[in-house]
Every structure is written in structure tokens, then in C-alpha cells.
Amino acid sequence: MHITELFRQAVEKGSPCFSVEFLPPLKGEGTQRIFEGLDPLIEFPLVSVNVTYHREDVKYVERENGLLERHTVRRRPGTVGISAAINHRYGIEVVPHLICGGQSRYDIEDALIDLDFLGIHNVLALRGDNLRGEHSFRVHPSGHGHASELVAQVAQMNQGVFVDGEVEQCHNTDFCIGVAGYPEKHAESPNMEEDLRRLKEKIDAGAHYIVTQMSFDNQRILKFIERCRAIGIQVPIIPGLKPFATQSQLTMLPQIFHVDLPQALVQEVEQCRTNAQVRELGVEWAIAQGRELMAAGVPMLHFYTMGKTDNMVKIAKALF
């Protein structure tokens, strides 16, 4: 079932529901831990798993010469793999991530029949991160820079147009597309306007709805739903929520995310004398932060959970 599909019904019965990103395993690492996190949110009405794609890495191994041999790695491979062994496992939609990042247009197409032939009918597009080490974004010679573009392949690829054309006749593929939308603007936007103008272009494209990046302040959420309706997006848009964890996000958090933390939020965790201590601040914050838009009328919540549940747990009893 289409995620659009899901928030529909979310919103016609009145019943509030929620997603989960989750991360590939480390390379040389089982299923078992991704299941074991899973296992525990089954009960409540978790409709979607995200996952994510992580891109290549550099590593330099030293040769017998001394010389330094660069090889090129992933750590994380495996997303397509892990998808469909969580669809089969609980019958549960699950939403690959798909990257233009290291990735050429065949590659993506390849990617795309895979999951079309495992009956997984949901992405997520994303331009992904720089290269590690590198400040600007480096494009594949034969892929894509911005997200909007891996948008409109994706869509022509639901109406039968291969990267050549190579193919006449052929079954459509029926993927509903994701895209990221930014509360707090994109890193490297100039400005707010900007952005927005660049998710309108990911919507025009053929996207089918927006699950935001995330964000501890309500007010910014919803002030980013009302802008982006201003200017004619209409799609379903699903807020993303972290639950704090660690006192060393205070900083890792801006850093890597580019979000700003509320005030509020930054003293009771500077009054927090443990971890554990944080993240119990941390699931009071998102509990209090889904109530709040569910009563604004959100039917559905996005949760980045880095794989790591037993707090999800906690707050999705409070609000499901």
C-alpha cells in the first residue's frame, strides 16, 4: 500500500498512526538486531519502516611497501536486502531509500526493478550527503544532482520509460515517491524561499508526499506545512520527531542536522546529570511534541530512531 494511501485512511478514521527510520546493518552483521527492534512496536500502529542508504566510503589499507592502497567501501550495504526482509518478516510497508549520491542512472534504475520484483512499491528520494571529506557535492558522471531529478526517473519510470527508451512494451512499475522537506531550511539553502522553491520543483517532479527533517519546535513544523500550502503544495506532508537521547546531541545534533534546539529543551538537558537521565527527557519532549500535532491535526508522524526503540516504545504508548 502506498504511504499516500495510508495517511488517507489515517485521516478518514480519525486514527493517528506512525513511521520509523531504521539503519541497514553494519556490514558482516545479521538481521537480528534490526527484528529485535522491531519486534517490540508491532503491537501498535507502526504502518511504514524507512530505510536508509548509505553511500560509499574511503579507506586506505597499507601495503607491504608502505605504499597506501585506497580502496573504496560501504559500511552499511544492503538496503534493498534489509527492506524486503522486514516486508516479509510483518507484512509491513517498508520505504527504501534511494540516493543520487555515488549512484549513476542505471544503477538506480537497477535498484528500482528490484524492489518492483519484491513487490515494495514506496521510496524515498534524496540527493544524500557529500562525499566524506569533501565540502561540495560531486556529481556522478552519469547521474543526477539535485533530488528533483531522481524524482522525475523515478516517475517516468511508472509510466515505462527506461534511462535509453531502450524498452517498447513493458510492465509499469507503481511507486509512490517521498521527498524531504526542511523545517529549518536545507544547509545549503541561501534562504527559506529558496528552499521552498526547490520542494516545489521535487513535487512538480512526480513526488507524492514530504516527510520532514527533523525538528524539536512544533511551531516550526507547522509554519513550514502552512508555507509550503501558500505556495500551491498540496501533498501530504508527515513531521519527523527525534527522541533526544544523549547530552553530547546538544551539539551533535546542530552540527550534523543544521537544527536549531529550543531553549527549553537545551536547559532541562543541561540539568540532566546522566544519560539515562536525558533520555527520559527525551521521550517526555516527543510525547509532548505528538500531542501537540496530533491536535493540530497531523495524522501521521515520522520517528528517526537510529534502530535504537526501547524509547520508542515508551512514547508510542503515551500517544498510539
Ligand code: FAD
The other form holds:
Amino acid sequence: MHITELFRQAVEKGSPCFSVEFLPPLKGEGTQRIFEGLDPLIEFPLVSVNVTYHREDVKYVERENGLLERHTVRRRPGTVGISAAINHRYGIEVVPHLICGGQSRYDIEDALIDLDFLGIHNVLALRGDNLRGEHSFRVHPSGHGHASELVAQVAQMNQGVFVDGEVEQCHNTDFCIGVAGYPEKHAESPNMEEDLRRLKEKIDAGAHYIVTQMSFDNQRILKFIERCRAIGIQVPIIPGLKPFATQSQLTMLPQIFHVDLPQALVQEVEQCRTNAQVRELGVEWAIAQGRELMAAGVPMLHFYTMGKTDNMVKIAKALF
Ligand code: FAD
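Cool, the form predicted alone is there; where's the form predicted in complex with the named molecule?
So here's everything in the complex, that chain up top.
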């Protein structure tokens, strides 16, 4: 079932639901850890599982003569495979992420064909970040520079239009396409207005719904939704929440995700003496955020879980 349909059902029944995000296992690991994380969540109204996509990384090895040797490594391959495994085990919808970074349009098309064969009909279309050590996003010579172009490719494929245009008769795919939105603005965007204009381009290119970057501030999330509506974005918007979990996230989250942490949260984290206390605080903060958003009429929430879901179980118990 499409994510938009699950969203519509949650609105119609007046019964909120949620999705969670998982990383594919590290190379060499099996599926066990993912399943251990998901098993306890299945009893709740968990309607879909997103699986992130990780592009290649660059590793430098120092040779005896002091020169550095550059290696390309992939630490977390397998987004399509683990998505299919989750779907097969739980019968739940999965949303594999697709990125432009490092991919040609043919690579993307191949992945979409595999997903279609596997019965997976939801994707989240993203640009991806710069390769480590690169100052700006480098476009693959036959790939896409922005998520809107990737959205257009998937939307075209839904119409039976392939990259080389050679297929005369075909079975049309039926992908529901999600895109990323940024309540606190994307880091590279000159301002919020411009970022929203770019977001609207993704919707106009054929995207069906938006999942937001994490935000710890509901006022920003609700304002973002309001501004989207004001510029004519009518698709479902699913707020992304991250259960805060460690002291180090005080600096790490703003650095990596370019989000502000409310001062009240910072002060409370600073008062914690152990990471176990921070994790508990993160649960309480996420519950409070979820309650307030649901009271404001938000029918579906997306949680950035990093695999360990003991905190997510407590949040789900309190909210759903
Ligand atoms: P875009 O929509 O292309 O936007 C990127 C920047 O370019 C923005 O500043 C935008 O305003 C601007 N822009 C857009 N179109 C144009 C244009 N035509 N001309 C000029 N500027 C333009 N990354 C991964 O690598 N793997 C993942 O699995 C992953 N999952 C994510 C899930 C969610 C819900 C979110 C919010 C992010 C995720 N990311 C992931 C991170 C994401 O790839 C980065 O935030 C990336 O920097 C931007 O991706 P985007 O799809 O928003 O890009």
C-alpha cells in the first residue's frame, strides 16, 4: 500500500500511526540486529519502515613511501535486499531510500526495476550528501544533481518512460514517491523561502509526500507545514522526530543535520549524569513532541531510530 494511502487511512480513522527509519546492516553483518530492533515494534501501529541508502566512502591508506592511497569502500550496501527482507518477514510496507549521489540514471532505473519485481512500491527520493572530503555535491556524469530530477525519473517510469526510451510496451510501475523537507532549512539553501520553493519543485515533479528532517522544536515543524500549505504544497507532510540518546549528540546533531537544539533540551541533557539518563530524557522529549503534534492534527510521525529500539518501544506505548 502507498504511504499516502496509509496516511489517508490514519486521518479517516482518527487513529495516528508511525514509521521508523533503519540503516542497512554494516557489510559482514546479517539481518539479525534489524529484526531484533523491529520485533518489539510490530504490535504498535507501525505502518512502514524506511531503509536508508549509503553511498560509497573514501578511505586513505598510507603507503611505506609516505604517499596516500585512495580507496573507495562501501560500508552499508544492501538497501534493496534488506527492504525486501523486512517486507517478507513482517508483511509491512517498506520505503527504501534512493539517492542521486554516485548513481547513474541507469543504476537508479535498475534499482527501481528490482524494487518493482519485489513488490515494493514506495521510495524516498533524495539527492544525498557530498562524498567525504568533497566541498560540494559532485553530480554523476549521467546522473542527477537534485532530488527533483530523481523524482521526475521515477514519475516518468510510472508513465512507462525509461531512461533510453526504448521500451515500446511495458508494465507500468506504481511508485509512491516521498521527498525530504527541512523545517529548519537545508544547510546549503540561501534562505527558507528558497528552500521551500525548491521543495515545491519536487512536488511539482511528481512527489507524493514529504518526510521532514528531524526537529526538536514543534513550533518550527508546525510553522514549516503552514508555510508549505501557503505556497500550495498540499501533499501529506510527516514530521521526523529523533529520540535524543547521548550527551555527544549535543554537538553531533547540529553538526551533521544542521538542526538547532532548544535551550530547554540542552539544559536538561547537561544535567544528566549518564547516557542512560539522557536516553530516558530523549524518550520523554519525543513523547511530549509527539503528543503536541498529534493534538495539532498530525496523523503520522516518522522516527529516526538507529537500530536499538528500547526507547522507541516506550515512545510507541505512550503515544499510540
Ligand atoms: P535536494 O532536494 O536536491 O536539495 C538539496 C539542496 O539543493 C537544497 O538546499 C535545495 O534548496 C537546493 N536545490 C534543490 N533543487 C535545486 C535546483 N534545481 N537548483 C539549485 N538548488 C536546488 N542521505 C543519504 O545519503 N541517504 C539517505 O538514506 C538519506 N535519507 C534521508 C531521509 C530524510 C527524511 C532526510 C530529511 C534526509 C535524508 N538524507 C539521506 C540526507 C539528504 O540526502 C541530504 O540532506 C542532502 O543534502 C539533500 O537531499 P535532498 O533530497 O533534500 O536534496
